[in-house]
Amino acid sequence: MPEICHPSFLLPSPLVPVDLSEKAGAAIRLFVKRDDMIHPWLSGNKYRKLKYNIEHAKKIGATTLVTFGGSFSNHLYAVAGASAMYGFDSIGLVRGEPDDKNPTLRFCRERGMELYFLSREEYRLKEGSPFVRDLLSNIDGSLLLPEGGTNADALPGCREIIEEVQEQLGYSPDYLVLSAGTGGTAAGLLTYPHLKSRIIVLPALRSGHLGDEISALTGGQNTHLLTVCNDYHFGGYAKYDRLLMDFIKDFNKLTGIDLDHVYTAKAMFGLLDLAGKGFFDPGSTVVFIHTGGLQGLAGLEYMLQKKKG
């Protein structure tokens, strides 16, 4: 199947080392895997998970994308991005009410997509709810894509990630490590045939089954590789404290590189509390996947200068 592409894509994304051994306290090879540079509009896990759906849209002659996302999405974003690039109408379904100065809101009204609100009940049901029902019927040629992209379209975008990290490395890592929503892209790592690295996952909530969801999306596949830590979530979704904020300037005053408070800067304090203990051996090479989301700075930024009046 052709790959979706754009003059503007980065790609391979690159592969980056970074000393942090000192702060870790441990020998391990750290490499980031900077997804987050892949387009400024359609990057991370959210272009790994939108490339094969968009080729599905082009296949079944679909004209405009319909999905779901709160107020500052990644995925809302995305596809709103998307849209533009490859010549599709958009429509985001968005939990909670109307707000002009929103900046990821913003960018998707730029971008052509055109915003419906609902409430937190109509939202929960989904397409099971009555108005969404009344509105994708009169929609011709549309294509609903779940809320965060996770399909069986997004998984093997998901796994070429670990096609290029071999490649850029000349091995394979002993460990992948990322964060999660959905599963996704983990999911997507673990039906690589032939893996060989093992896959940490970080989630950005808390949850008690985010295992099993990955494993029914794999079916099965590689799961015994997989290893989900559920103590870094910050007190649940989009929840962070000063810790956390400080490990962000932090990390970007010793690197360079940005991380979002929703999901890699968790996933990736995470990961150097995890080597500090001794969870990585000696000596081994790790990648952290860098799923993007960078966005969400400009949203954060928003609601703090909303807070101080």
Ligand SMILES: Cc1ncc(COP(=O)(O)O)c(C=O)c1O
Given for the second form:
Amino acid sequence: MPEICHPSFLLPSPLVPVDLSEKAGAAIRLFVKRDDMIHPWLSGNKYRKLKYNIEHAKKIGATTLVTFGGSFSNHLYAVAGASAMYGFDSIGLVRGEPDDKNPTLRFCRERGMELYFLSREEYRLKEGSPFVRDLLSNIDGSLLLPEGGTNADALPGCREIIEEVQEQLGYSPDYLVLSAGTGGTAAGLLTYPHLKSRIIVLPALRSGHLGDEISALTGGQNTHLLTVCNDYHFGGYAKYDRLLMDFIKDFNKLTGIDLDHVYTAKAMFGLLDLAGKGFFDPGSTVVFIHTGGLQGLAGLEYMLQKKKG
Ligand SMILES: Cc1ncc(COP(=O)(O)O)c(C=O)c1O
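For comparison with the form predicted alone, produce the structure of the form predicted together with this ligand.
To see the whole picture, the full complex is given below, headed by that same chain.
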């Protein structure tokens, strides 16, 4: 879409081969789709999910993007970045307390996002909260985007990953592997009309129903190609341990690629573990979609420093 194709975007995002056959203990051809490289402000699945939401916002003449997120949210960061790039005002409704030094919130503020802090109870109510209702009723031309950015307009942008990968490889990969929270990115992939690849989803949080939620988003399209592996959440959302942090370091040493501790490291760890267990057919082509989230590493560093005092 020309209007939202900013000249500084790295698109199509690179598809890079990674030789980890020794580590994976299996003869697979592994590639990483580097959506994390699209743009420092708007990258990974946030670029994919926001692309058509921004187009929609322009079409309806919205002037302010409003959204929700936690205080280290990749989505909040991306909406602030996109708003600055495309000339929208933006409002972030944040779960938790104000913190001037938090790098995610600082970035948002520097991009012009107005931040409001909600208690957990209020936050849970989302647009049903009296505070949010009142705020929205006083803004002309606002477009409300859901937490995490998953809605119907998010899916077509995610689907385009497959077009890019097929063009770059010259064939359909056997497997596309990715992290998940709401499952919106995976749902977008599944709506690709002539999908030939299996979609392997590794949730970053404890979730017993993600498969059903993804199917609800796609209207049941291509469900037979979807596998959800729930074994790699490392205790739950934003939880991590020494094993995961060492993995991030090792992986970077071997490949030069950074992974974030909330989403992509868990998914890549899972991919390699599954490969070692013979999950993927020998000789198959496996594409890992790097969904971004690297801004969160600054947040992690900040929290670690804060704990140290
Ligand atoms: C870096 C990263 N990867 C993966 C996900 C999960 O994406 P989805 O909610 O579409 O499953 C998110 C959250 O949106 C994210 O920020």
